[in-house]
Amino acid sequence: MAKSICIALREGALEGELAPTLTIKDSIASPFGLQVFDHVLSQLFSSILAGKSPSQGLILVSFSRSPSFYLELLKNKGINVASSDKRIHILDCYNDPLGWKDQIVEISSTVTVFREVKHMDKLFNSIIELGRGLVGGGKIRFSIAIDSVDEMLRRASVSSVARLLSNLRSHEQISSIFWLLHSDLHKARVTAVLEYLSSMVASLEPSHQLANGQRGDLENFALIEHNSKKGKFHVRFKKRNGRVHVMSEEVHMEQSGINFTPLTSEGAINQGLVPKVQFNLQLSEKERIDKANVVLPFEHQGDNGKPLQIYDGRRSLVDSKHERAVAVENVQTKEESESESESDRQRGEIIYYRDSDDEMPDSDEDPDDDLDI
């Protein structure tokens, strides 16, 4: 699944559609946004520098972290980012974001830092800038990676900061764009913004919720340490025709790196379509075998020899006439005939005249009278 992330943003955006867009959300409950956002930029960088992707350079905006930090981060991938300058531009929005600093010694010529990162229309112009500085101007596509929407949201408001992200998605040059979120940080109707803008949405959450959602309980601990080192990887893609899949897999941090798996058995089910409450839904053994041995009412009897029978909801032939039995026995005579009079006086009976006897009833009458035509 994560892999098929990555292959929708290589192959980037077809002619006069939007550039594919994802957004990796992440919390407390399961901190993992920043090591899946270093998988997929490494990822799709790979796959620029090998021919595999219509984009021909990447532009990564760095608001959590340092320039050095990514330029290592490659380095151990295993790329050459000497070589591949040309192919590669950091707009630095870390070291000086609002420009106090006097100077700042720039640690390469693939960065260039940006000090005024409140003003959401002048850093869309600077992002693009760079790109066309990379690939040039026309039609040759470039890709954007910003590691931290949340420093964003924190100097601008929710509607410039959408307006930026929509600008750059609907740009002609842009071949794909993906962003990190931590979204326990920000209202639900923030996040629902993001998520509406991106046509791919990765969810990371905890293998075990907590104890009532409580973390400093001595029987969370083991769930805490368990959850530090595995979680679960959800993502929703919005398709073209407008239906939406969803992926689940397993990540699990390990020391050379992040690491995704299938579901197992157990965390295949899909718990978010069970309803949180506080008694057991699962059936034990003798439950099972309890339930099994339950005769429905519509069933056939014929256990033993008994007679086949089907209940149809009223009482059985047998209950009537011993009942019937008890109440002739006891009833008297007179009382008899004087029931069997009251009943004989509120019998009804429907009396119908036909017309004639050679047509069939209510043949002299047109049906379409009653129409107005």
Contents of the next structure:
Amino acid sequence: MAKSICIALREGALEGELAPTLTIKDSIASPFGLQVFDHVLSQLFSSILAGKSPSQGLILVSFSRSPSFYLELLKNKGINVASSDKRIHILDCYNDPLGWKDQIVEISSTVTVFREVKHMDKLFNSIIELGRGLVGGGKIRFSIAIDSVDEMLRRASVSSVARLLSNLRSHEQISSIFWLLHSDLHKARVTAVLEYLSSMVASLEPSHQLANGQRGDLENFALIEHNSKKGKFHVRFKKRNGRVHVMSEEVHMEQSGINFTPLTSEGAINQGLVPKVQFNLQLSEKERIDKANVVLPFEHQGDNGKPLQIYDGRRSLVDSKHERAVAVENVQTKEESESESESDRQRGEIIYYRDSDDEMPDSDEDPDDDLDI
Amino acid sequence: MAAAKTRSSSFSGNLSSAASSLGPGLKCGPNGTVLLSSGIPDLDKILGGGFPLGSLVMVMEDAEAPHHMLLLRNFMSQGLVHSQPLLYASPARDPRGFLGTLPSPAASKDDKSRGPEPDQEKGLRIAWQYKKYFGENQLNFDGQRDGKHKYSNEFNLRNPLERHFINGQRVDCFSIQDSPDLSILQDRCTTFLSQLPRNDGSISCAGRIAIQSFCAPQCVYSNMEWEMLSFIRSLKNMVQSSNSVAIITFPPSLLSPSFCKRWQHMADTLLSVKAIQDDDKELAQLLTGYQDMIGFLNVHKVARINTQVPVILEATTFSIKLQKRRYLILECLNQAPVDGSSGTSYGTSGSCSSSSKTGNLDF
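With the form predicted alone already on screen, would you show the form predicted in complex with the partner chain?
Everything in the complex follows now, all chains and molecules, and the chain you saw is the first one.
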């Protein structure tokens, strides 16, 4: 859940441990990665400002968005950057990553332009330098946020990016790190590498999978619209004791930002308590009605209070005449005016042969009675 | 507990002379092999005594859990306790720091018996999982055969190994992160193994090589897949003709599938560790003792040296537990009694595939 991620990042690393690291992973089917990143960033920075964290500063390495965007964002969240410029510093890898421009206008004192994104070791040194500039040397820690690792992977090889990230993780002054990754921009191995290097993986998935990924279909259009506002947020935590904690939430995009709500169990526990067997134990409506209409061969039953006459294969002439009259009556009381045999066939009968005539009705219910023990 | 059945042939050679000239921490195994301990007594039992000298052990890591480090720690500590030379390579910047986390052997006075709980009824006991109780007799018997050096120790993960074991030893650590290719690692292994040639005579000491997270992404050579494979092949050859055991751990998710298979084929003994999901209700219902487990260990292959007879284990999946939070133990998986009231049929729970995270569980 988003809250537990923010708490874990806020608490930072224990002595001698690698820094808690978060990968936020999204894809085109559920593209809220940047919003989640902004959310985590503002949460972490407010905790740092409020002094709730052992980390004393935040270095933001921005590749995919301009630093002014982040300054605006923090201002909108109510965080006054001007007074807190000793706590955050932005390393601008957005404006001039390859050093093409001759002159860069300084945006503000909290932003430093970086021009050599191809060289991961120089990036590492700049990050550490800036961090030390913010919080001082020694044992004081700071946190790092990397806007998107995709841009880094564009310029440098996977192993050099991995080396940068693992060196940052093991640096004694770093409290926590998090970054954003768009998983469909890379091969599976790259995503696996970044997940290997992180202690928490937060992935965004669409709440409804599109069939075959076809986007032109009208049926899928409603799903796409739904997916553009809502999604699922899954987090896998690697805990210290070696177990993996998995959590899920729903995420909603709104005007004011992003909202996390607990997962509604739509269809999670809908099977009830019926055991999973291979045949169908449920009855459909029609089947239920038919079941209620079956006449059971018990002689006390009868509709209209009349004792039900059940054909028992042996009857005297008188009885048969009587029965025929009754049967005719029965037929006439029915709506259909079909012949008796037809209606008999339609109704579905239970044929019951009674053992002997002088038995009381329903007296043969206990077949053990005539045992002579 | 699974134990390999050792065949004793009718040709019993002069085993007595060979046994006496073995150094500390070594013992004779089946088919003329010499074994050394993995540092985990349960694992030794499962593998039929230990790792044979000249074999290559590979451990497949799980990216989500550090259990392979537990195996490595016990392996390295066991070697240091028996003063066996050790070579350790890791992608960390300071591999020597890892030596500080090695566990020390448990004092034998510690009562770490895994007997039945004291509060059991004195009357009729219904043994639901009766196989658990067979191993008790074996434990006591092994403990009595104590020479000057025990073959295998229980390690207390809470206490660090005493300094004197590490200093003044032939312990070589280095980092493989920055090497542009594998030639440096190759040279170090060659020099290390040249000190331990295999002759027909007695074996005074055996060496251990531990390479951690061999294809870790931060290493420069990690995308040179063919080079890594040929390094493993040459290491395997060198180890085969020397008195040593090499253990390599690697995360298979970072390799392409074909290379992952090739690496697995290179191993003489292949193990894998898997993480356990926390609060997994299905798994908790399926297995007893789920709360104490920290992971799973799978034994995929057991070394066959000098023999064509395969080792068939009773079970290949074991749960890793920390007894009293100190001692690493491996236990067979025990299926929990099926709850009749819940209505699930035996067939569905017996297939053990209810939780996709665990993969194949084998009872």
